[in-house]
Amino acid sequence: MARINLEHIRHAYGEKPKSEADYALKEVHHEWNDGGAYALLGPSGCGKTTLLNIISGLLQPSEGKILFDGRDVTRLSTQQRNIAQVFQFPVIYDTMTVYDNLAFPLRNRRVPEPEVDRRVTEIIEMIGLSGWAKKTARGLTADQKQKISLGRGLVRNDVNAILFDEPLTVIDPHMKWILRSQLKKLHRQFGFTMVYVTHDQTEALTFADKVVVMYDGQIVQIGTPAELFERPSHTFVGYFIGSPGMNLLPAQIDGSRVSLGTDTIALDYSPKVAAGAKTELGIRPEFIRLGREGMHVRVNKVEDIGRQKIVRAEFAGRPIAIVVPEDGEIPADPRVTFDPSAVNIYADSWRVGREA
């Protein structure tokens, strides 16, 4: 278990990166606390796996350093870094039995056999394959195979960190919940530093203490699930997290007054916006109140999703989504008000704070 420092890490797959666009991973400078549970969340191709492979040592970063507990490990191999990693698709040694598969990482490190047996028995119990111990791994189903991969990642108890690269993609939804809560339990029990890559926000938000949102090769926000929801620091986070995502409306900022088309709303602070920046107002559908007062809006469609209704509407010429309680009424002359505390202002896609 270790604290991991990423110091100015950049990575390009090509030989000589010419411009910023050639980097699959733009500058990452960050500290991962010892024993933290992190989720790397982002769409496909945003550099999550690249970052993970750099931490595990499967990939050498083009630039920057990695420190484990203050020790520079950038040039060390995966073995020397003592990292466990679980991959997206099951990797099993199919000539070995299930038991031997799980014992493999331990035996390679010359762990005494009684200890191997103790660890393997415990893990095999946890992944629910006790009855299969002596079977060859070849004939198993895809999710059983993935459980073995997962088990191999968890079997060593002296690792610096355990990395998961979308490990539950091939597992069926019911089993996903069970395995995820087992991972959480293990995390609490042993305090492994865990990094979990996923593109599923539910998975990220339920697994991690801190969610790292990545977009286009860079980290756009690191925060608790609540922070990501209430104060997305980049428009991408607002859009990617939440269902439906945050509404974004082009806005003119004048001091603490925000003009949206013909309407104007007042903030309790003056956003610090540089001249010439593209300014937008972001508000989550949950914080828009639909009623008889406020600004005019045209309702296009109402989607009833059970617990609540999602109203698709047009506001100042822009489509917006509004979440309305299941029993909430939609008036004939609908109007909206924005909860001022839930309004975020963005300049060139990044959230701006108060004037100093």
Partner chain sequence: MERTWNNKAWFMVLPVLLLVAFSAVIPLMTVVNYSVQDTFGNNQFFWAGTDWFVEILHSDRFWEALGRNLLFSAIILSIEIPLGILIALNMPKKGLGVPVCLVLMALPLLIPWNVVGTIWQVFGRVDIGLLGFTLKALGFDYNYVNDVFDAWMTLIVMDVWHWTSLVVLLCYAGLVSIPEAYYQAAKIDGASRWAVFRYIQLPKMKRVLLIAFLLRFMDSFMIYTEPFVVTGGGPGNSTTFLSIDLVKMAIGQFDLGPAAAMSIIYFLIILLLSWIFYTVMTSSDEQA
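Right, the form predicted together with the partner chain is done; let's see the coordinates for the form predicted on its own.
There are no partners or other molecules in what follows, just the one chain.
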């Protein structure tokens, strides 16, 4: 496995980029730990696959360097980097059996046959294709073929990193959950460095130790699932992570006091906000208390989703979402209070505060 350093990486698909807007991938400068499990999370077009292909060697960056354990691999091929990559759609040999598809990368490296059999048997059981081992891959369904692709990525134990580019797209929801759990188990067991690209926050948060959130060609936050939920560094992270996402309200900051329309709340610190910055207060629906005391709110709709209710309301002229327990009361004259420890202040979309 390898420690991956991305040193001032930038990439533009056109020649001679003239401005920041010309870069599909804006500057990335991070170190990813040896043996870490990372997820690249973000919407389509945010630069996730571009960054993954730069790490794998399928794409050379316009600027910057990639280091594996301190060795510059920027100009090396995928094979020279010793990378395994699993793509969104299955890439397999239809005329080979399932067993031989999995054995191929090992035999190609002249691994002794007893070791080939041990590794293939272990992986083929993990992906649930033991009964198909001696059958050709041509007759398999799309999700079964993708399981083979996953297995081919996992069968080698000598790679520097395993990269996954939305590998579960064609797999049914129940099997997605099973395979994510098995990938986590393999990571704990063997310590592979894994990088997993997805636009699905559930996949990212359940797979990764650290989630790398990307937006508009840049990394806006790297953190644990708890850090992304509790302290989003950027308003996009607050909006994108969580269901419903974070409420964002225009705010005026005066020392430790925050004005929201005609209401004011007090913080126990004074955010440092530059003059003229667009300032917002972020509060997750889970940290708003609906009751008979506090600031006035108008309830528009209540969505009962089983174990809890989502209250859609209007506060300070803006729509907000509030999560209440399944048996939570909706008062006739509803009011809200915010958990002070869960309030985040943003200036020009970036979080400011004690730890920001």
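Residue numbers count along the first chain shown, from 1. What you are looking at is a predicted structure, and each value in this text was computed from that prediction instead of being measured. The term rigid core refers to the most C-alpha atoms you can superpose between the two forms while keeping them within 1.5 Å.
Relative to the superposed core, L106 undergoes a Cα shift of 2 Å or more between the two forms.
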